Each structure stands twice: as C-alpha cells, then as structure tokens.
Amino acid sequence: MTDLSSPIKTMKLYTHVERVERELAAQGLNQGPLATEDLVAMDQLHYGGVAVVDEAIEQLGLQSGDHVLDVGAGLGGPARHIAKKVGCAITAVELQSDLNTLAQQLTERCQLGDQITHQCGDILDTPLPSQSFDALVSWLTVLHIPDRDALFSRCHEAIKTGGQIYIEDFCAQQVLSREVKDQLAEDVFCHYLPSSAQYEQDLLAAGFVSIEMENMSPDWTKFVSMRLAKFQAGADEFVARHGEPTYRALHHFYRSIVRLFDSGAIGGLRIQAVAAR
C-alpha cells in the first residue's frame, strides 16, 4: 500500500504505487523471476528511460567492481539496470518507505539482491561509509532537498577522491513567481530551486571540481509534452486497469510538469563533477 504519511506524497507521481503490481499482474508477471527489461515501462521515473542510464554508465566509465551510490533511487530501475549491465555494487537510498520496499522486492525478483543494497532513509542522515563510493548517480531527486550545503557535503564525504557524480535535476531559468513557487512546492515537492550558476557554486563549495553542466531544457520540454499526450491517448486502457483516481493523480502531475517547462521558468540540467580533496 502507498504510504501517504510523508509530505512528499503531495507529489502525485509517488502516490498509487500499487499500479506497478497491477501492471505486472496484467502481464502475467505477478509472481516468479523478472528480467530488468520487464520493468522499464514502470521503474524508470526519470526522463529518457534506460538510454539515459546507459549514457551515465558511459560518461562515468563504470566498471564491474565499482561501488555506486544512487541518491533517490525510487523504484530502483536505474540501479538494477546498472547492476545488470555493468556488474557494479550499488547502494540505493530512497526516502519513501513504500517505494523502497517495492524496489527491494523487484530487485530480489530480478536476482540482483547480491549486488544492490536498498536503504530507506533521508540521504542527509542515512549511515554511509566515508570515501567508499566510486561514483554517485541521482535522477530528479536533488530538487526535493533544499539544504544543498548539507547534501553536497554529505555526497562529497561518501565519494572517494577522484570519484565522479552524475546528476540530472531541475534549475530555475528566471526569477520564480509566487505562482510557480507554489506549484513547485505542491506538485513537485520542491521548496528551493536555484539557478544553474548557483548550483555550480554550491558544488564548488562542497569540494567538487571539473564541473560540467549540460542544458537539458529543450529535450525535457519535448519529453514531458510527449509523455502527457501518450498518457492521455491511453486513458481508457489505463483507467480500466488502474482506476479513475490513479489516472487523475498521474494526469495532474504530468500536466503540471508540462506547464512548468512551457512557462520557461524552470529548466533541466545534466551535471558531472569530480570529488577533490
């Protein structure tokens, strides 16, 4: 069952998590082993699917034997894809207990439990071994965490000297209106959104160097519009399988994200950096 007690559940992408189990049941996959490929339509909650995860693997130069920290692991899709494709060990940290529990169950069914450790908790105080990770990945999670000083210091402490981070995240592209701030807070659980320049300064202050930022705004604006259109086109089938409340919740979220990107107020960033000491 979805845990609605967490404030982040105002973000409707994270409600009705049971839709994943319904989808698997509809495909005759409610029991027994799974392949990671069986889950890609359900467990990749970021933009671009496994192709983006493959790009992160290449950019980070991940190899078998590396230990990767996944911040905001969600349902575990990227972690499972990396583990299966590369052979890495992954510590997947997720704040939401219902997502973490389902992620762990899916990982076990994909027979990747020996490679992936799921930890439920806030990345700001979850116990992590110091300077133990070769790389850190995070998709659309940092935007939920306003205390960037604490977050990036924590990430820097966890990564080995010379280790890399790969983050995809939102940024502000203009001074945000009260309306946009309220929409971000309610629909995206985002209470602080810096510019790309401020983002870079925060990373530098935490000890990261060689910072590279790629503007993903045009691609993401197109992606979220296509996602909404596809979702609306499949409304009848979705409602028949998951019910009207689940459809309305996701439709509200997808439409809200389209409005935010179309306004030009927010944009997307792909960030790489190196931990220095």
Ligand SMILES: C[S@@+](CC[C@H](N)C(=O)[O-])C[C@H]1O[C@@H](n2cnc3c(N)ncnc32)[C@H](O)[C@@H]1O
Contents of the next structure:
Amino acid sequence: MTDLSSPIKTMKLYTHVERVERELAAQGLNQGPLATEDLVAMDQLHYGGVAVVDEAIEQLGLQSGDHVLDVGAGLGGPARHIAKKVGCAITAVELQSDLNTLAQQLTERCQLGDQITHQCGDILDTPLPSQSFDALVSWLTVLHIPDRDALFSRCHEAIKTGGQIYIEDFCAQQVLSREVKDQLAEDVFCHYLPSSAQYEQDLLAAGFVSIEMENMSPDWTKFVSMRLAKFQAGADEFVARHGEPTYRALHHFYRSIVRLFDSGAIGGLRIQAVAAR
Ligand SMILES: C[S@@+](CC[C@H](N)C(=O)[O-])C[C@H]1O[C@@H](n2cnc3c(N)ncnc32)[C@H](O)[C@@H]1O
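I've shown you the form predicted on its own. Could you give me the structure of the form predicted in complex with the ligand?
Starting with the chain above, the whole complex follows.
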C-alpha cells in the first residue's frame, strides 16, 4: 500500500504503485517466475529504458566479480538488468519502502535474489561498507537530494579508490524562475537544481576526478514528449485497467516533465567520474 504521507509522494510517478502488479496480472503474470524482460515496460523509471543501462554496463566495463552500488533503485529495474546481464552483485538502495518491497518481490521472482541486496533507506545515512564497491550507478535520483556535499562524500566513501560512478540526472540550464522552482519542488520533489558547472565542482570537492559530462537534454526532451504522447494515445485502455485517478496522476506527472524540458530551463546530464584518494 502506498504511504501518501511521505513528502516525496507529491511526485505522482511514485503513487499508485499497485499499477505494476495490476499490469502483470493483466498479462497473466500475477505469480510465479518472471523474466527481467517481462518487466521492462514498467520497471525502468528513467529515460531510454534498458538501452541506456547497457551503455552504463559498457562504459563502466562491469564484470561478473564486481559489486555495484545502485543509488535510488526505484522498482529495481536497472539493478535486475545489470545483475542478469553481467552476473555481478548489486546493493540497491531505495528510500521508499513500498517501492523497495515491490522491487525485492520482483527480484525474487526473477530469481536474482542471490545477486541483488535490496536495502531500504536514505543513501545519506543507510549503513554501507566503506570503500568496498567497484562502481556506483544512479538514474534520476540525485535531483531528489539537495545536500550534495553529504551525498557525494557518502558515495565517495562507499566506493573503492579508482572505482567509477555513472549518474544520469537533471541540471539547471538557466537561472530558474520562481514558477519553475515551485514546479520542480511539487511535481518532481526537487528542491535544489544546480548548473552542470556547479555539479562538477561538487563532485571535485568530494574527491572525484576525470569527470566527464554529456549533455542529454535534446534526447531527453524528445523522450519525455514521446512518452506523454504514447500515454495519451493509450488512455482508454489504461483507464479501463487502472482507473481514472491513476491515469490522471501519471498524466499530470508526464505532462509536467514535458513542460519543464520544453521551457529550456532544465536539462539532462550523463556523468562519469573516478574516485580518487
Ligand atoms: C526517478 S526514480 C529512478 C529509479 C531507478 N533509478 C530507475 O531508473 O528505474 C528515483 C528513485 O530515487 C529514490 N530516492 C530519492 N531520494 C533518495 C535517497 N535519499 N536515498 C535513496 N533513494 C532515494 C526515489 O525514492 C526513487 O525511487
């Protein structure tokens, strides 16, 4: 059951989580083993689906003996894809208990429970071993965490010297208006959004080097617009399956993200860096 009292639930992507189980039931997959491919339409809460997770696997050169930290694992989609494809171990940290519980159940059903440890907690204070992860991945999570000094120090402390991080996240492309700030806070639970230059400085200050940033804004602007169009085109079927309130909530969220990208105020970054000591 979704706990709507949590402040992050103003972001409507995180409400009506039961839609995942309903969708699986509609496909006759309400129980028993699952393949990770059965879930890709609903468990990748970022832009570009598993194709971008494959790019991360390749860029990081992940190997079966590695231990990867996934920060803000959501429903566990990226973690399962990496575990299945690479054969490595993953610790998947997720703040929201309803998402974490569902992620864990889906991982068990995909028979990946031996490789993935789902850990419910805030990345800022959940217990993590020191200097023990070979790599860190994170999709669209940093935007939720204003205290970048604490966050990047934590990430730096968790990974081995020479370990790499791979982050996809929002950045500000101009000075943000009050209206955009309010929209980010309410619809995206994002209370602080720096420029790419500030992002880089914060990573350097935490001890990361060889920082590479790729501007994802054009790709993401197209992706979110297509996502909204596809969602609207399937409205009748979606409402019949999940009901009007769930449709309205997700429609509000998808449309808000399109407005943010179309305004040019926010953009997207793909970031790679190495932990130095
Ligand atoms: C947009 S979702 C992306 C989920 C997943 N990375 C994916 O791409 O499918 C971001 C996730 O980060 C989680 N999150 C936000 N703040 C967090 C924190 N402080 N510690 C751990 N997880 C956090 C949210 O609960 C949410 O599930």
